[in-house]
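Single chain ahead, written as structure tokens, the form predicted on its own.
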Amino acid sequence: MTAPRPLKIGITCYPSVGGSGILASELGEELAQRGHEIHFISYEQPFRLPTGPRVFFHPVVVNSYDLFKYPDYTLPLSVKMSEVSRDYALDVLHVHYAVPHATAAFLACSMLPANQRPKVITTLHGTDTTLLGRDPGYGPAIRHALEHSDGITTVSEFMRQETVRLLGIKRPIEVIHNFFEPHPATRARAEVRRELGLADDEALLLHLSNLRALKRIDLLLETVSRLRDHARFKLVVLAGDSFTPFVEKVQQLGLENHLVVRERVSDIENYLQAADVGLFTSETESFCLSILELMSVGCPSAAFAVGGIPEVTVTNETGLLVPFGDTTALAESIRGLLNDPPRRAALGTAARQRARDHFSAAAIIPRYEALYRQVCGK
């Protein structure tokens, strides 16, 4: 039986540090390794854009005309999507995040003859539904773009239900969870911990995020402040944006000697394997890729049980979850893990196995490939 031909796939995402951009970049890398031709289309190179054969980047030029109060991205993006689709005969445009990518894809396809139009897959990652979907200035446009997509996916069942509830989408929405495939660490665990200033008897609590408001860094700092007098630790924050807005809070809580911040880190595996416990205090999460990243190296996390997080980690089996806002319970959970290394190790072992079984590239990539071929009729 003849193997199906490789596909030509355009991927558009936000290139900044965030789960949607990271997932899109990792997806492109995995698809290219499987023989597909991948074309990234965005205003700048994605944060973790893979390099190698069959991976291309097409920048979108955004001009600042005096005519506009704010620079417009949607129209230049749609033009570039149309050009790349035409010039490279794309089979699929896979857009991550509905605003403005799904709308731009719809416009791009309308510029092309019917026989040159790629199929459009829209993946919803979070606030494009839960925040902008509620906004009367965005909701109708998001709904229109989704209704004209050839396929819709979300990264969790929580997100699927929220999309149906907030936007009233009647079409099928497929849940394809995020995945993570860790690269080998390039530095030893002990070396990384020394570089971060940790003593041999200090625990490393790790937080990774873009520091947006929903990540609730205020609650993160309040939680670790409750540990300050009862455990030896450092909180290491791998920040996708400037940590400056939170410095005053750190000083108020007296955490200066317990905090290490690294901004825009790309070699995250070095830090993942150096961690003892992950810590997350989000108000809501569509999935929480950072928890999965830690699970993949056998590190359990403590977090609030919000959004899609309970779909990723199972409390008391692969991590610990407490009700949102209960920083006392969260601190107690972390203290318990730090004081019980065998239990921490058992949770970590189960976390690694769950990551492999449910959220690895081997488990997830074939589902995207099957969806692409389904909508293409191939």
Ligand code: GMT
Given for the second form:
Amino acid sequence: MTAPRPLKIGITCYPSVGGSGILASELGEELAQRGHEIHFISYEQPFRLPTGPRVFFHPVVVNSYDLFKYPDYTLPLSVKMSEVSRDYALDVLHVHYAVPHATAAFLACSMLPANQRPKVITTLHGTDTTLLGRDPGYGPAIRHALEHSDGITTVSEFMRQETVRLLGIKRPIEVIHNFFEPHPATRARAEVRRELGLADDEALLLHLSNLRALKRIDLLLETVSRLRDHARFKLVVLAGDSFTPFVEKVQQLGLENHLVVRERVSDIENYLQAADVGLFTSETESFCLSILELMSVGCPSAAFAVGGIPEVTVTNETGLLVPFGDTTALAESIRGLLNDPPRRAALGTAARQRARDHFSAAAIIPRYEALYRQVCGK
Ligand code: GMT
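Mind sharing the form predicted together with the named molecule? What's above is the form predicted on its own.
All chains and molecules follow, beginning with the one already shown.
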């Protein structure tokens, strides 16, 4: 049997630091390694843009006009998507995060003759459904774009159910969980811990996020302040945005000596492998890619059991989950883990195995490839 021909795939995502953009970039990298031709279309190079053959980047140029009170991105994006689809004869346009990417894909296809239209796959990542989906100014447009996508995927079963509940989508929605494939660390664990100022007997609690309101950094700081008198540790925050708004709270809680912040880190594997426990306090997450990133290097996390997080990590097997808002229980969980290195190691080993079995590139990329082939065959 001959191998199926490689596909030409356009990927539109947010290029900034954020789970959906990271996932889209890694997906493009994995697909290119499998022989497909990948065309990223966005206003900037994705934060972790893969390099190598078969990977292209097409910038969207947005001009500003005095006439407009609000700059428009959707129209120039849709024009670029239609041009790239036509010029490179794309088979598939895969858009990550519905707003405005799914609408732009719909417009892009409308601008092309029927025989030049790529198939459109929309992957819903989180607040495109849970926040914008319930906004009357966005919901109907998101629903319309989804109804016209050739395939819809969500990154967790939680997200699938929310999409049905909030947007009333009746068409099949395929759950394809996120994946993560760690690159090898380039610095030794001891060196990274030294750089972060950790003493030999201090544990490294790691938090990675874009610090948006729903990440509940207030609860993160509250949790570590409860831990302060019971353990030797530093909280390291890899921040995708400025940490300045939280400095006052850090001072109020007297946590200055327990906190290290690094902004816009791109070599995250170096920090992942240096961590002892991950700590997350989001009020909602469709998935929480950061927990998976830590699992993939054998590090368990403690978090609130919200949204899709229980699909990613299993409490008492690969990490620890407590009810939302219970910072006392969260601090207790971490204290238990720090005081019991064999248990921490066992959870970490199980976490790495679960990441490999369920959320590795080998487990997930064939699912996307099968979906592309299925819609292209229609
Ligand atoms: O939906 C968002 O808030 C943005 C999005 C992002 O771009 O970071 O985050 C979502 O997508 C990630 C990748 O699929 C998930 O790991 C995050 O859990 C999810 N965030 C939320 O659901 C709040």
